[in-house]
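The form predicted alone is given below as one chain in structure tokens.
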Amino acid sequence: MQEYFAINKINEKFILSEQDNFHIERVLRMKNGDHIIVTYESKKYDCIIDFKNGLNVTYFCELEVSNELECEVTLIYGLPKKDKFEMVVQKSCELGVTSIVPFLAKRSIPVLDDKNTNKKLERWNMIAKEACEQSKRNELVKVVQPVKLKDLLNYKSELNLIAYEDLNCVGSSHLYSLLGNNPKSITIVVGPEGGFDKGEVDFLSENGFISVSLGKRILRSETAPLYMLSVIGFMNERNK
């Protein structure tokens, strides 16, 4: 069944975005009495649509389902070249990330000004919304404004990890042992294509971030966050 995130609820009626209304009416060409699933304030509802005096999305029943990880995961990702960030946003949402923080690392290639930053941010959040709907999430993932190194401390969690390529030779057992403690919130930091500048790693290490290896193989920048989220998801749900 098609899923959407509502932007508001008035009595028994859910309010969807104009884009979602267009999708229902013109793309899917739904009819009176068709059902959709609407997510609002982390809860999912089976809803009926009709077209009396415009499109109406009306509450039918609440669904007792949660598709979220039991820990919150913040991904801080050094901005890469071209459209790699878009792919990471999409797949991270599918894998259960809670929020995504673009990081203007020293070795990040993109040069952003206010105009193209706002345009990219709008696109990134649209990609996140569509990925959350596709993967039937209860929570809508938000991509925030790109930040600099000192601002990363605003996104610390119970467990704070750096995927550091210089540790690849030591294996990933440390990562598994840290996740085995079942933290309630995790922040992971991944660098851009050129990796971290040593000063960035030193700064983060001095402020409570732990460097971990992702195994013996060298992963591409866009692969590393997806690997970490996959491991976190497995560890979080292994006994479910």
Given for the second form:
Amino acid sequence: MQEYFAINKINEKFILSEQDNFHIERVLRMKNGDHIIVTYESKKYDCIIDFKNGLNVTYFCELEVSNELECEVTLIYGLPKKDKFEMVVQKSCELGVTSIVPFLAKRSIPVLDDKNTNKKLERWNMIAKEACEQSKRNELVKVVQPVKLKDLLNYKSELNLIAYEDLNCVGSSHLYSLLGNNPKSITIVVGPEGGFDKGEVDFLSENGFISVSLGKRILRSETAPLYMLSVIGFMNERNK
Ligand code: SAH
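Return the structure block for the form predicted together with ligand SAH; the form predicted alone was the one displayed.
Full complex below, order starting with the chain above.
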């Protein structure tokens, strides 16, 4: 059954976005009496739709469903080239990320300027909404305003990890070994295609971020976040 995030609830009625109303009426051509699932404030509801005076979405019953990880994951991602970021947004939502922080790293290829930042942010959040609806999430993932190095400290969690590919970095343990005590929230930082500048790693290490290895191979920038989220998701749900 098609799922949508509601933007408001008035008594028994849910309010959807204009785009979603259009999708239901004109793309899917749904009819009076059809059912959809609406997610609102992290809860899911089976709803009946009708088209008396425009689309009405009416509460039918609540669904006891939670498809979220029991660990909040904040992904800080060094902005890569072109549409790689969009692919990572989509796949990270499917893998259970909680929020995504675009990081203007030293080696990020400048894809943003004052003019296009808001447009890109709108597109990224649209991709996130669609991926969260498709993967039946209870939470809508937020892609926040891009940030510079110093602002990353505003996004710390109980456990803070920086995926550092420099195999010479002493004492870097594998990601897996740091997940043992089931942290309730994790922040993961991944670099752009060119990797991290040493100064970035030093700054984050001095502020409580632990360097982790993702294994012997050097993963592409867009592969690394998906690998990390897969390992975190597995560790979180393996006994469910
Ligand atoms: N500079 C690298 C490419 C960077 S890959 C090169 O030599 O080609 C982009 C990002 O992915 C890195 O900054 C790091 O955050 C992450 N990454 C890739 N492989 C990794 C590994 N084996 N261990 C830890 N992090 C890795």
